[in-house]
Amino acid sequence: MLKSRTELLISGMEPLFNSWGRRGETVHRTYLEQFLQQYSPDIKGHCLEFQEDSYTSYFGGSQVTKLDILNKETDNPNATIIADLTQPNDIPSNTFDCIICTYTLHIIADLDYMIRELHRILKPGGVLLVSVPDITVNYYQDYELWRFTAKGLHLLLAKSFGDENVTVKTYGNSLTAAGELRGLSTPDFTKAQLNYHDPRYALVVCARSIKKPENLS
């Protein structure tokens, strides 16, 4: 028989599952697509993700007249951009009106050299969307590096964007990132709960950053 969400907070020390969706939709992904939601005006013009569409045509619809897929390697199908972020790349400044980057900075090494990049690939005005992993399950074998706190990801972020064009939202509180930890999906919580957001238990951080239009000062 299933535990209840009691037991599986209290008992025993492995979580119910080791792989994150096995009971629904993740919490991280929910929290995620909340921030996506809010900031969805932003998705519109020529825009770019890594990877694959996960979230730029579901958000920004009819908004979006061209979407680029970035990837480091050739072996991605779904890409029409191979470059990396951390390296010297073709990629043209000022091109994108919206970036989605969505659990990438954790596996990074060189942080600053790549936000100095995504804000130079962005166009004057362009808007980057970026989520990264605070209270998380550390998955070593995929190289994972990093877990930001909200004014870590700020001041990362600020030195490229400046202060004033960086907004930092933190999803989640103690009862919901405990849950993920042990393995309990969305369809555990109720939306009160979901919808708690402390930022001393964020399970994820998420961040705005406007690039400054060339005719401001």
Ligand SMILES: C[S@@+](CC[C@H](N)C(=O)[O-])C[C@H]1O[C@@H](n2cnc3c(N)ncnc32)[C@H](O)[C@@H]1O
Contents of the next structure:
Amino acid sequence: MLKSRTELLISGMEPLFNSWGRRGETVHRTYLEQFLQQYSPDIKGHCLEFQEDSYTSYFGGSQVTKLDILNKETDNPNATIIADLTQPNDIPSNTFDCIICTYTLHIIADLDYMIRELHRILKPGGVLLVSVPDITVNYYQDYELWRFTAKGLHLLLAKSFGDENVTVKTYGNSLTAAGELRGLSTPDFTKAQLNYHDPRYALVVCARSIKKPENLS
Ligand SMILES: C[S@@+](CC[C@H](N)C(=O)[O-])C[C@H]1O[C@@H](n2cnc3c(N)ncnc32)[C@H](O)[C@@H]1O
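Got the form predicted alone; any chance of the form predicted together with this ligand too?
Entire complex below, previous chain first.
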């Protein structure tokens, strides 16, 4: 639990802890998991996730009949598909029932191309679940390009999926945003603190986009 909020503000220039690597305990991952839990009924059939099976099996369970892992680089032993989704590629159209694309779009230069590809490879009626950062630390050593507001993510996805087929949700508040920037993680907050929603201070922006079923197009 966060013992003293003033400690957060006055205890030096550097973050209290460097907790960013602790997957599952970082506040932004906790929020992402709330989102995936809510939409877990969508995680079924033939699924695609980026880099590794962080979420598909956990949230989809026995609803998942096949899982592919996509990586752009060739050196990932988890990968079943190597492809650059900002270039012409070999992935057949209308393949996946669900795509989980977490913390990836902020490193993609040609976002419009990538979203068109994600839409193309989904089956009609299939669902894309996305998470992107809003308020967060900058890792200048990494290839990070973008941060997203709810409106920006909605605009981007709606170009391919259509306005009415995109639902965007934000997570966080000024306390959890400041806390995460200062190195605190999920166990430092109460449930009420974590779940207080103030869209002005989103740590994570998530979206569910559904590819229009064929009989409606
Ligand atoms: C930082 S990882 C994030 C995924 C991870 N599951 C997570 O939640 O943190 C980024 C993933 O996007 C992939 N990627 C990066 N650029 C890509 C591109 N142009 N086309 C397809 N995948 C790409 C990388 O190979 C990697 O698997």
